[in-house]
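Presented below, as structure tokens, is a lone chain in the form predicted alone.
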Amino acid sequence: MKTSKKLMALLLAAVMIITSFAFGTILTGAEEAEKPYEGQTVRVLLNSHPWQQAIEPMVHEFEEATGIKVEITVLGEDIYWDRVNLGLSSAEPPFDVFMLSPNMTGYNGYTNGWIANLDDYVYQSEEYDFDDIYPYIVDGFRFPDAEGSIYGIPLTMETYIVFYRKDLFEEQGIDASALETMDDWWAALDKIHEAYGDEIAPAVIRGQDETMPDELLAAVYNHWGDKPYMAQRMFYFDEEWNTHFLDDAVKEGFADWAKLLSMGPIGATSFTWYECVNQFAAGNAATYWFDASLFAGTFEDPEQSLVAGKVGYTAPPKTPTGNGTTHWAWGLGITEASPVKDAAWQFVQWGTSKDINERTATATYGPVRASTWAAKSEEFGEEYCKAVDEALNISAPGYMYFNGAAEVTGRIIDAVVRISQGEDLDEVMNWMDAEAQAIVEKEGLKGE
């Protein structure tokens, strides 16, 4: 995956000459090439996130080329997805284009017709090179079939893995590449907590985030094995909505998180990713678990990380009954209803492109583009990339969506939280199965 610098320079001079061709700024002779949707104005909503950050200072980029005009609203991600609810099921959206996941969001949106159908575009420009996406990463946002249309492009991808402070690893004189198995990361852990007390805590992992459940598939999957699961089910319905939540996998996953957090610094039940990011670049966790790869970004990045230069990173360990984790991609996708749904498709493919995904690598570490991970492998580390590449090979897609979805997860942090506060896990999975059948019951599921 190693290409040399010279060879690099030239393919993204090649890639920026034919960008610039795609989007209009080339001139032959004296004349300017065409903009067709010049004097537009696209609006773009966008959740808090490092690719929105590495983006926004791009824009005029766009703009200067396109002389279509970009109105970018940012929001935290607490309030973004309440936001694009109400956004998408209003007669006229206030934004065209936004970040989309596969997520009950989007599936809503999907079932309800308010998502642009986006096959028409994708192939338009060979430039572009569509082909170049990750069609595995490309198949979430093809609601709900893999086989069906496409309604987002993506943008960024994580898959969920592990990292640790590499120096207090060896400070302690442990060999965290010697640690293959969940128990070998417990006694690890345990061996950290005996050095630093309550100084560093041994782990830190989200807590009541509503996006925690996302994750903790990731958990379940690691000890789910090779038994059958239904995609956007995941491990917790089968076919006849029967619940799984006291199948010994789901309870051990449950149980692994739970112990987590009950190992993380004073407040961490209610940590966030936000929190749980800011706790683990500042010191004060030696690691932090099933989390997005992506972070890797900040943690490396020395204005924004005390611990840059000291993280390692490995794919989730094995259990006695599996070795599996989950991934996740954000994307963008075009309101069906957007009066100007082709200057949007511009920004989307400009947003989206080989050049905009090189660019925004650095701030990501999630590219979308095999090209990008060539030729970004050497810059993100070698341990980085084994641990992504290692937990893609184990990865499931980690997308639970269905009517009620949204009151399943809910109940899914109430007992994650009370497991890692000392309740009975076997009491509490039972009432988390009878929540989980109520809800599906409730729904009309049983029965489909």
Contents of the next structure:
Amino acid sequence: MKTSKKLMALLLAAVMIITSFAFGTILTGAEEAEKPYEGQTVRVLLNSHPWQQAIEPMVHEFEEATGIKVEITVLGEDIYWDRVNLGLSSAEPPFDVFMLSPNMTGYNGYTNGWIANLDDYVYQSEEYDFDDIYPYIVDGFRFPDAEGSIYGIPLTMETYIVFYRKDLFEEQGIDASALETMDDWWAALDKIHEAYGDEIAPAVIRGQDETMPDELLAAVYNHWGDKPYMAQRMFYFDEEWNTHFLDDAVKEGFADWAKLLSMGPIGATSFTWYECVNQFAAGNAATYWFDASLFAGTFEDPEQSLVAGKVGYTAPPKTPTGNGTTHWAWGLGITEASPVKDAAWQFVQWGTSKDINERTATATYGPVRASTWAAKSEEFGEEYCKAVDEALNISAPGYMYFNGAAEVTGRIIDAVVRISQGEDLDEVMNWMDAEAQAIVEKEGLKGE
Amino acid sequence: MKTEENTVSHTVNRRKRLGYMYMIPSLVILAVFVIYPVIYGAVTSLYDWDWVAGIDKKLFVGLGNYLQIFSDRLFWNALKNTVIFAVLSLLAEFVLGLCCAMLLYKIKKGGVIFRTVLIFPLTISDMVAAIMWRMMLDPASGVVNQMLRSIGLKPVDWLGNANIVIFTLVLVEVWWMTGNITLIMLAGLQSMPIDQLECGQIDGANSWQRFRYLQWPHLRSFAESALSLRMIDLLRVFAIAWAVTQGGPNRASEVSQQYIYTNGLGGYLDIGYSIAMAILFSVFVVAIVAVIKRIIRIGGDNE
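Alternate state requested, the form predicted in complex with the partner chain (shown: the form predicted alone):
Whole complex next, starting from this chain.
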């Protein structure tokens, strides 16, 4: 009996040891399956942006869930693009994931094979629900070729709207909701100028800012009507690369912008979006034109703004040809040369997931998922949601890229500044047209 | 006798050889980091190498890039702005720097404090100085215009007025780098034997005569170094223009380095063309410095 008891005990012990080993193996095996990229490091380069500020404190969740280490570098926008271009063009880019926009960087990256194709990744996980991201925003991140492969996943979007001070308009007895056309608004701005003189500028708008030509597309599209145009050349060049800077819509768009610029506070010519936002948030301007909807997040935050709760929003007012605006987006891309592409995708997928899109929405005021807009409509306020919705309904993607686009946009800034400083519109636009013509000829695009 | 001579020449030769051998490490470093890039750059400047069109598309165009520069109005505009900026800054910095050096040389007490105040801006990087001034000169909310307003003057559009922007850049540059000239000139003054000055005083020379005939001849070589070094630096201006005015409005303050950078890695990625401009610009800088040295020497020979 005793021996059999001893034997039983021994057997039991053996069984227990064996099962615990087996169980342990199964457990670690399962863990490994859940964390297939454990121990890898993903280097992420981010532009200083509300989304970046919101996401950084959440990154540890991703690290804990996947075992992937994330190294983030943040740069100001003024040097961000240079670093991205430089990094992408090197054989070993110093980052795996980076923020990008549908601009020349994407186009260059595509032409030179520096940016990874994400087509095979986006439908890997059902839970990710890629189709929940607005397709017209995704379209901005497709390569300009027949397949239209995806090279970036949108994370925030912005459409260009008009911001105005409800309190000042009320004080002057102007009913902003009744202002329908551009002419109505010009009259209102004159009235504001008469009332507040030098104290509060009637308008503020981007000046000497290398990103200004992107927003200017909205002002031009506001006059464009329903004429056709080529997506990546926008309103300025046709199929044969003929220039269209003498088109009435283009001239009107430039003229509107220059007029608004001349109505700005002292020094407005040198304003980038940063100064514009500061001036409007400090209460120094009554309106802020054709700029990114997401700035509402700053204006409605009492810690950053003196005008919180006093800001009204509207889509661009009508011109004789109707109205229109453009939109823009930020996304995440992966470098083609990255040694940890799959782990990098895990980060991109997490950063653009439903959960994160919703949790960063308050910071960005421009989520890209339909589900997020539905969940956040109350928080964003009725007027803001209505203005963004109206704007997106009349919006076209404002992306211009071709060989020489950067040079053309440089000349566009010169032209707008010159018109705003009182030079003759026709004369400047003739110059602009000739310059653009020379650039496309130099780049060998004409007669391609 | 003969053997002795042989031994001597042998030792000399050995020493010479040893001397050359000591130079090898620095020659290698020079070759890798200076000579090779310069040659590579010079060769690349003969190609149309536009990364937007594709990094692997490199087309030999001979002197095409250089010819293009001659009809590039914006290049010449930037060069004009650079020269105006450099000449104005150099004059202001030299006059101010020399005055400060003379004063610092004269004062007996508190020299350390004044020297620290003058040298402080030198310790700041150009980008920091530029961003700081951009904030202070912000026409709407900057402290400079607020001060003007508080004493009843009209605010000035420091960054957006085409007629003012170059002077704005000169102001920032002079604030930033005047101490540099002060230091060199002060070193010059202090290295001069004091008895010469005392003799002058005893002989009845007034302070202008003492400066003109005793101190200045001694300072000339210091001035030559200070002016040439500063001129090279000033012509290479980049960060201040880039961060304070971004070259605006309408390119009224766009400088050469900025335009070259925009054409290359900073924007258009037209690498061949931007290198060609950079090479032409370097030749220009060397020529200007040679002219400055010449002027100072001629000034010296005439005496």
